[in-house]
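What follows is a single chain, given as structure tokens, in the form predicted on its own.
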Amino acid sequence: MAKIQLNGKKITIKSKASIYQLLKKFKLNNKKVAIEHNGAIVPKSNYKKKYLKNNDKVEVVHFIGGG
């Protein structure tokens, strides 16, 4: 298990979980979010390739339409 910080909250996830798996676990649509991993924006094409480890910091930003 790995302990990470997700949007300021400490959570525990499976070791070697990808960003894609994290989004799936929390039922987040990967087409409507932007991910920052340890201070760097992660391109959507890397969500399945970027693996999380202990003490990582992840910020998930949701896009919301409005007028």
The other form holds:
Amino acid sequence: MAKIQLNGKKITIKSKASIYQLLKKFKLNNKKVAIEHNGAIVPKSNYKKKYLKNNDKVEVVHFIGGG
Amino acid sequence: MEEDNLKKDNLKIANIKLKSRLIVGTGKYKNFKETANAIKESGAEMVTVAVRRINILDKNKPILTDYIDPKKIIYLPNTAGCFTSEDALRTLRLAREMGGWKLVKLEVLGDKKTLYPNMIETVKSTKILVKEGFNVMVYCTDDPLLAKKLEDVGASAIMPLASPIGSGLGILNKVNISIIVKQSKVPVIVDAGLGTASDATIAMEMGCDGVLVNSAIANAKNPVLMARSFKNGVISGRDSFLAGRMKKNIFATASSPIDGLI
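If the one shown is the form predicted on its own, what is the structure of the form predicted in complex with the partner chain?
The next block holds the full complex; its first chain is the one shown before.
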């Protein structure tokens, strides 16, 4: 198991999970989001290759209404 | 202008051509349905959007893209709410990763009460974004020198405020906006502070290339009707500008001929 911070919330995931698996777990559409992993943007093509470890910080953002 | 040419009177920002000179914000509406209806009625082809954390725990909530199709309406990612260059750059880089958006709106705020832009950070951020290949539309003060500076560092459009964001005060400094319009070679789009359709008409009559409106529509009693009003206001103002208004005289000139008077 690994403890990570997802959008500021502490969550536990299985160890060696990829970003792709994380999105799948939370049923997030990877086409409609952008991801930052420990402060660096992860290109969509790397979602399957990027593995998460203890204390990682992940931000998942999307578009909302704004001026 | 001949009729054919009038039809081709597009607004060109970077490599994007727009028939409508009204850009609409998508914030502050009652719900997404109202947002979608207002945008439809406004005739806008481009809308501003914000980038925020997704709500992981409540994914069943509707999202903006369910109501406004990014394939039909151009999303203009905006850095609203960013008070540092670092945050603004981070937001726009994420936006680009999300859907390949190169045309973005930069807004680096400097003061919570007035939401006035921090122009030092804004100029700095514009330079970096241009270097990274972004086409940047830049929210700015109505200072002609700073507007020129933004153009010099590669801004794709200059977006001076009419008055503070969400204030509805209309154009406070017409002289400055006129100077900015005269000196700029890139589109000038008045952003922030318009309160009602006539404010948009005035901006367009002054020769602005477009206007961006959010609060005036979203905060109206009937936002969908106000959206239509802004559409018509922008069209009227643009037509008046192209038509070229008559000269002002302090004395009367009769409209009917004197000859044949009984």
